[in-house]
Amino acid sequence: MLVAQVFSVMIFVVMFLVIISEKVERHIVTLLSAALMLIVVFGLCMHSFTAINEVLNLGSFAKLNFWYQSGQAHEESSGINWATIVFIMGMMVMVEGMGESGFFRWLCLGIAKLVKYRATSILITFMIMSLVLAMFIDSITVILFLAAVTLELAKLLKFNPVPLIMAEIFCANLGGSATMCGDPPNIIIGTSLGYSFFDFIMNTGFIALVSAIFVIVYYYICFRKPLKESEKSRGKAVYPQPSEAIKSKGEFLASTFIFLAAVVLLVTHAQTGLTVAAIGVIVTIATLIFAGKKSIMLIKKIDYKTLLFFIGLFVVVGGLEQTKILELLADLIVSICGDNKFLIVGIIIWASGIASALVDNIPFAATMIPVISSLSATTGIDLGTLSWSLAMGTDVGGSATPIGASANVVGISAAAQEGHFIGWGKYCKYAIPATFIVLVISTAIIYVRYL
């Protein structure tokens, strides 16, 4: 086992490495990492099938609760969590489908319109859209649609879109952490661990909803004196209306109309026993439908890079469950903090907030899945709690650095595409007080509600 253990070590640390230094595409990285851990690992080092095939997990395909669920099951967090491979997937086709009709455009103008164009308005409006859109569509999407809209009204209102760039990308982390299907590590750590949306709207979606008040209220006074100058300068201008982003009514009306839908199921899932595998198929079986002609573009657009991503990222954390390194991990942040609850507590959210702004959050949450279980079992503290830190460590964490999370990077070129740079300096600037701020609230509810 020990040389199994070694092996396993090797082969995510280097992943870790590579993914972080970006010279190869990550997917391809997880996938080469992934062979290595059954080739070497599994095969020559522990001449395990059976630790294959519970890492491959495929027969969870064939199981009644990996569709439907009564009770407190959940899956099992070993291995490839393919209820999060094919929710993800469904998300993506009914987001590439919203994106065609054109939904988000309509949306962000409209709000616009609403406030009368204003700077200040939309900065404030924007920071809220991006944080309820993102708690039920991937961030990088709603970075996208946002980042867009944003620029192409800086142009016509003569302000700098980079203040607002910048807190849209905060706050479609923050927005994320709030659901189970915001952010990829909720996802992960909801199907792993059998917690529902509503667990996490009434934990992590409250700490989310205090903390968006403060940020909010931070980049306001942050950035309301350029705008506010941008409006006093600002000559006349035809506005572009809402109605124009619409491509075909139809269109429109399917793609809000499965929208709502996907955002009842998933609210009602605890309810209904469907699984966010089940969800996600039928979201893609509606889109697909409605889509008609343009179904094979849509499929076309799927991201594959990030479904692979995934499928090796579990087989490697799967790896180091295996052979207990995971369990080691567990033992040893005991041995340091004692039955210290806090202490514990707080290097959960602390240690993920500060990896995350360093390295992507999704690999590192779906290690500490099982580190978190069994520090749970060994110590007591009851698994919410520690799901809930894991949680908002990894989904804010992320907000800190350009790097942290894939919207951030999505957002900073969006904006460099038009001419305005924004560098490490000027994003940590405003970005690493609001992530504190954030951490501190998440920390302060955590321990007051929970310990």
Contents of the next structure:
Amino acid sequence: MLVAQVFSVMIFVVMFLVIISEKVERHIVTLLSAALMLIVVFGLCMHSFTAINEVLNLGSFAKLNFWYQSGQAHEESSGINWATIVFIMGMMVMVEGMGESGFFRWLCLGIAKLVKYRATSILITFMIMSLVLAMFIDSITVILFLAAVTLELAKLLKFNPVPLIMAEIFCANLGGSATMCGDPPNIIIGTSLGYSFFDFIMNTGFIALVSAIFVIVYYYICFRKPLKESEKSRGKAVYPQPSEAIKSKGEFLASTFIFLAAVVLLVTHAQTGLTVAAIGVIVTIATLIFAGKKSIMLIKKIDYKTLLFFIGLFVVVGGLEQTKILELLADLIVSICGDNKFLIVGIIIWASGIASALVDNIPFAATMIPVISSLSATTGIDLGTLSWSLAMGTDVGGSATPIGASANVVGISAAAQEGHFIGWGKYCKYAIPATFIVLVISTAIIYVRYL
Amino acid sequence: MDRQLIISIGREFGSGGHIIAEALAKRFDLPLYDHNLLEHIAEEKNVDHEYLRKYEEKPKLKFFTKKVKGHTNSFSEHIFRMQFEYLQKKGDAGESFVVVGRCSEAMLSHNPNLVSVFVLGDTPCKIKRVKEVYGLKTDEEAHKMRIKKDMERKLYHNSHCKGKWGDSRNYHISINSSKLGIEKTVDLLEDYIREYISKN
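So the form predicted on its own is up there; where is the form predicted in complex with the partner chain?
Let's see the whole complex now, leading with the same chain.
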């Protein structure tokens, strides 16, 4: 077992470093690492076909509880989390359909019109919109559309778009923490540990809601002065109308209906018994049917690289799990903290937050899931408490730096394309205090509510 | 001139590459794009060009930047892309011009009307020139400045292009300006370019 443990750690560390170096595309890195894990660790070191079978987890498709779960079943799964893959694929298809129909642009322009194009009102409403949309849609898509409209309005209304984009990025990450489908770490936590959409809403959702109030006030205080100045000096402009954003009325209505149906299915999935995998498939089929001739184009636009990245990652983390390395890590945390629940939960939140500010939070969360399961078993701390701590730390920590989360990079890039540069200094000046505020609120709520 | 001509001048710091580019632009009656390239881009984007200049020909900082689905937070990369698009547009529109640095020999390599030049120089000559142009007191200061600038250009170029900065295989002609002096180097390059145009 020792040789298998050494090899699994080596494969994981090299994979992590190569991903960070960006020399090779990350899906190729995880798939090659997964192949090495299967051949070297499971095959040559452990001679265990059972372990290979468990990690590949292909049998999960044939199980009824993959598609339908009656009651509050909290079943943990290891290896490739196919439910996550199927769900993310479904959301990708749906979001692509919504983008094609002009839904996001229509929404952004509609809200800007509603607040009479006042820069400070746009700041607040766009923050709320970013937060709400990111609860159901991936934050990269949310920021791509919001930033594009923000830049367009900034040009027309002559205000600096940088404060708005920074605030929108932060709120997208915060909104993602509120639900099971908002951020990849949450999907992985939810599907691996058997939590429902409702579980997330009641726990991380509540923390995100309280934090959002503070964050909106914080960003308003930070940026109100320059935006109010711009409101005074703005001249007459011809504003783009929301209706102009709609490319086809039929497609627009269909994609809006599918989106609302997806929200309803997600919110009620504990009651209906439909799993996120089933919802992913329903959403995909509905979008493709409504898309008609465009369905081939939507399928082609699926981000296969991200899905392959997840598959490879799950195998590598499955390798660490099978070789009991992550249990050793959990034991190490226990040996440092003893049975001090406050210290253990604090470490999970803050260590996840700091790590996610610097490295990709998806592999981090996937690695930490077996660790918190083991911690819960040895210390008796409720697994839910540790899960919410991990979710808040990984989701929010990524907001602190320009490279902490994908939405940050995409938002900064969109601004830079129009000549507005958001450097590390400018970004961190506002994002680090906001991240600190949210992590303090998360720690306080988790301590008071669960410990 | 009837046909399109694009002259790309890569250069070592202190080699006189910029003066050579100016002289060639004059002799062929072509506009010169150097730092002013960003002025044109800034005008289009409605931002201050000094603001963009801070990141021009600066290398990417690997550990502080990240790429996500073709998006990046590297400003150096964005400046590179803006300049690339601008030059590409000019090139595709059939315009003739002289461009200094900015990876132009690689950016425009597909254009059959491109002549790419790399100007190098002997170290003592480059130190002397840097001292004169920048009003520096000692050779040591000039030498340090030269090393720093060349390193920045090299890192910038090599992080954006496949070919290496200054590698003679990536240019039509590489020339040491210290051997003949600036004036004769310009004469030689002019002859070369005219000959190249007549044969292609």
